[in-house]
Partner chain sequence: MDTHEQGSGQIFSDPSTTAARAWFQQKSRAMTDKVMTVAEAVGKLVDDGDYVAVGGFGGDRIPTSVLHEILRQEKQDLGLSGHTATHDFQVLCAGNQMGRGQTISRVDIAYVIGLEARGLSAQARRVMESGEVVFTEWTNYTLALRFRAAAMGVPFLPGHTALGTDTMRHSAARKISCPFTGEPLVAVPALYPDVAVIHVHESDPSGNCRIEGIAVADLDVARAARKLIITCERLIDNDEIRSNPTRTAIPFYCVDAVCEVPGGSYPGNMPYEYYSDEEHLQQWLNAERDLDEYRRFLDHHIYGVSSFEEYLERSGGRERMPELRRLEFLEDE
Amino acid sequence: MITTNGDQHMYNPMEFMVICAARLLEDGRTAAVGTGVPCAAAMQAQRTTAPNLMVCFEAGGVAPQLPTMPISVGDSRTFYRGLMATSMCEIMETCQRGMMDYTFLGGAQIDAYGNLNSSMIGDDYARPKVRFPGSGGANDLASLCWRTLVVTVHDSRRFVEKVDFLTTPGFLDGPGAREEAGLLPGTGPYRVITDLAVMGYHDETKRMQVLSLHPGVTLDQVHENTGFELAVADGLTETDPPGEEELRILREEVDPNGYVIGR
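Now that the sequence is in front of us, could you give the structure of that chain alone in the form predicted on its own?
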């Protein structure tokens, strides 16, 4: 689906999601990213609002000056002119020490508390309907980084009342559950960016809530595509559409070959 911003320019949902994610990354912060959308968002942020964002890759690249989009977390470009070429152990230890502000994750399912499933669909682990790759480093990153962002398409198959398998912890079953599980207070899910809206989490209930709707999207559309009761934040706003310069940077500098935004 192509979305228009008045009569000035056009953009597709993936471009919008990448730009929304990039806007959330603050200057001077650290972010553990993977390839694809997370990397595109980090590169976009560095070229717009967060030039001093320090990007780290799971395979060991620390603060590279990414010339073009890498195709894996171990791609040589993830070390290009970086501060350090280290290992997965060092990156995970950095997260464990509380030095990683943001991470990006995804999955096949997400529930109201931000728990993620990237393992299987079905109720029998030995014989699932669908088998997915599993955690990789997702559980570690969500457990240890301060803020977890998720970028995903919004539909009721993904946004479910209960995940079929808990691969990656969000707020588990509600307030205090992360702390009871031994995870550091203050860490956890932060934002969910979809093709319909931007969601956050209520400070007290820890349940997901709509913060802003994308241009032309209604609350009914969001509710229809969500498999659980979704709260609405006070002061609901409309997401700012991509600007012309944001789109130029994304298309010409970040992803000129369309690896991400061409999906």
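Structure of the form predicted in complex with the partner chain, please, following the form predicted on its own?
Nothing else is written out below except the one chain.
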């Protein structure tokens, strides 16, 4: 799908997702990211609205000056000209102490409360129908960082009423559930960025709600591609289309080889 925003800036959904995600990151904050879209979003933010965003990788890379997109969360790009090359415990414990503002995650399934599944499909844990990698660091980051952002393609097989396996905590089964489970106060899901919309969570119900629709996307389209009842925020807006400069930076500086935006 190629979209035009009326200003004749053509862009693809992946490019828009990276740009939307980047805009959500405040300057001077810290973010634990993985490879792919999250990493591209952090690099984009550093080159646009958040030059002082500090990026960490869970395997131990602190504040690299990323020369190119890493392939692995632990490859040498993740600490290239960094400030520290350390350990997984050090990064996770920085999160646990309350110094990591954002984390960026994905998953095979997400539900209305922002819970993620990256472990398995099926109902027998010992004999999964489809086995996926598991938590990796996702559960830890969503438990320990202040705000969890999710970037994913929007379709009803991913956006499900109930995840087959709750790998990584969102708001669990609703208001008060994180606190009840013993997760740290003040942490939790923040935004979901897809190729159709940007979503947040209702303050009281803790259910996902649409905050802004991407240009040309209708609410019906979003509902059709969501497998649960998705609320709509008061004051629903349209997502600002990508600007010319945002696209130039993304294509020329962040991902010139198209590792992420070429997908």
